[in-house]
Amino acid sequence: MKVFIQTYGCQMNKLDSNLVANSFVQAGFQLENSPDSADIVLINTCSVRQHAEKRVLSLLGYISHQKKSRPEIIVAVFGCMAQRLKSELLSHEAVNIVCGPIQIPQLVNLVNKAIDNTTKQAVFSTDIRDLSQQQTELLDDFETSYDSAEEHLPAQAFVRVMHGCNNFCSYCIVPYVRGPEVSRPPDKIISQIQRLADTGVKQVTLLGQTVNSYCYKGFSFAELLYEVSKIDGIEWIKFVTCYPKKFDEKIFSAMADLPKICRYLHIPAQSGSDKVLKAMNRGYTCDEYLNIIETARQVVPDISIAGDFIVGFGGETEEDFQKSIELIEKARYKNCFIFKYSPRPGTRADDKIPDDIPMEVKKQRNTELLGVQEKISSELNKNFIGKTVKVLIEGTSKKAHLASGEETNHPQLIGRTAGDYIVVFNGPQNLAGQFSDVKITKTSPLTLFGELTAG
């Protein structure tokens, strides 16, 4: 039978697809690349943010559509949402299962089910505070069993370190959706990136809603990528996403002393108004944030730093907002993730913060702070023309046109520095996986434009 997996969210919703995906492939399924020809629709949500919530509902609208000429399809929604909303989400005409995040390993199994049976089913936790060992552990054998380089990035693979989060930011649903930290034994994630290896895995990236807290009976993140950084076959490490809050400068060290270690680092902010911050109860202040970015620059000269924001917190005044364009300005960050807010159900924020910040201010101020990075981005890449830069190529570009400009009959291919700057030219399509050197020619505040180097 044909599956079709749709994914929103964040790279640890892409990591949780592409084990689903090679789960069902190994018990027989086919996959699809559309809703249209697929007998099993398999939706992988988010809760983060209401228009990610919004836009799955639209799916689900459409396949409500086509099940007017085929009831047979089978649809499943899994991830953030379905711990959200559990069985509520079971109402829906379209839908067939809602399955929580930690319970994705009983999928196939619950598909098979619908198969032979049209009774819905739902399987969530209860209480995603507390987590049983045997679920913990089940998720890890999952992990292990069904991980794999990402379809669309070759060479490369995410491997999970750790799940969940103890932060309880009031803004945040992640606590209550995906429970909280379990750090996966350091053995476990070593022999997967060593099997990973031999598959022909080049780059890794580390994945943790909050990395940098890794720790497994004390043993840290920092003695994680030293141990990582071992084997042989992975040239690159990468981490996401790191939390500001009690940061082990250890990480840096292994930074400066590791070759194979990614000179980047994603550490969100969220804003640059103390006062926002512990509304937030976010756990610092931007002092203490800019000391560690300042920390990070003395130890690890080369580093690239990519931040996130949130515009228009309940209670942000215009002087609030005006202090996250001086943290950027300070920070002077590659890029920026920046986001309106959106309350979220359940959260802290949303029971006792009014979302009181009109949304054409939020709008606004979405704007002009992206105008502000804008301006930072489009400096600090004029600094690299004229040099060569190594790239891991992920493939062929999504955009048609030519990055030099000129007639060519080679494709225009795509790829990312170990600071994670996107560098687009062209080149040969066979590339796709390997590293290559390229000379930059002309810069824009998101992509740097260049040519493949002789040899």
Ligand code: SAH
Given for the second form:
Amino acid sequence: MKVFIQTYGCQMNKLDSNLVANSFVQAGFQLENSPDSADIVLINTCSVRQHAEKRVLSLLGYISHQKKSRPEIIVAVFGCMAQRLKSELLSHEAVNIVCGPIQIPQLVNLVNKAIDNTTKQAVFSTDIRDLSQQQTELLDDFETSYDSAEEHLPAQAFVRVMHGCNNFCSYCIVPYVRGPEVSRPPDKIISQIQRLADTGVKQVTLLGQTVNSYCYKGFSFAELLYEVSKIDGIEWIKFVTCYPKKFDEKIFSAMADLPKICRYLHIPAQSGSDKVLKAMNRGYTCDEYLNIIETARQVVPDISIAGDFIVGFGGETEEDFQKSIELIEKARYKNCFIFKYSPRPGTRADDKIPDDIPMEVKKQRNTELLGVQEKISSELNKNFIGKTVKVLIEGTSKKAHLASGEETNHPQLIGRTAGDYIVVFNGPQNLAGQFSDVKITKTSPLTLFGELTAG
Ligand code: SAH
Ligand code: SF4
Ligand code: F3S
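Show the form predicted in complex with this ligand, please, the one above being the form predicted on its own.
Below, the chain from earlier opens the complete complex, with every other chain and molecule after it.
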């Protein structure tokens, strides 16, 4: 039987899809690249913005059409949107199975049952806030049994260090669909990374919605970084995402002390206006945020910092928006992800704060903020010209980047620096998964271009 998996959403979902794919392969299924030739279609969904949900619905529409000629196709929807909409999704004509994000260890069984018998099935938490001890253990076993390097990122793996989120930012659906924060035991994380290293993994990215608040029975994230650093074979360690509240500065000392920890910090601010930050329930002021990144730069001088912003949150005036521009200018991020506010049903903001900024204004603010960031990224990138950087090569670049206009027999490779800068250069494909030195010759706001240095 052939299985096709489509994934939407964040790194957490990509990791879950990787685990699910491995569990299906081990159960004897074969992975397929297109829904058209698959017997089973698995869709890992995201609810963070309405747009993410719309994409799922349009894929389901496409599959409904396919099912007219091939009614035997089995469709399982899992992940965050499955948890949010539950039986509403099960009533969709294309859907056979709905499965919440913490029930993914059950997916193989659910699909096997659906093959034998066509009745619809669903498993999800009615209240995900009651994650039971047994469920947590089941998940942990699943996590460690089916982990592997990323298929499309040789020598790299993602490792979850914690589940869920307790912050309840007023706009955000994540705590409702992913449940409360639960940190995984450090010994399990360490042995998992050790095993990944033994299979040739060189870079691990530790994942959590608020990874800096990792804490297992008093064992902190900074302590975890020291332990992961000791693992032979692992050369680079990255982690995402950090939350700018009660930031344990020992994390910065760990970054300064430990050469394997990449000097990269993704620390979303969301807004530069204290009034908006308060309405978002973020729990810090703009000054407090700036203090954290200033400390980061003092302790780890060459650290590169990335951020997220939401524009057009309910009540965001032109003056509030100007404060986000000012924050971007002060923070001098390496790059920023900017999102138009999308009200999520069931969140506090959706309930209490009218979505009163017109879409046109959201779009305008989005473009303007991107422009401000682009100018900064472009300036920061230019500083690299003439310098040699070490990259971990990911593979061939999907887009044809016209780096130098030269004719070449080599494909364009794409790699990333420890600071998460994207580097494009010519070289043989078999370098994917290797570290290399690249001399930067040219830059754009998003990319560094260069040449492999000899040796
Ligand atoms: N846990 C991470 C991010 C999770 S969601 C953190 O707190 O930093 C990723 C990003 O999506 C957020 O940083 C935020 O910028 C954006 N986001 C979340 N909910 C949103 C919503 N309702 N509308 C628009 N953007 C949203
Ligand atoms: Fe959402 Fe806030 Fe938690 Fe991030 S910290 S996942 S934005 S609730
Ligand atoms: Fe990630 Fe989307 Fe869920 S951002 S945690 S997949 S709602």
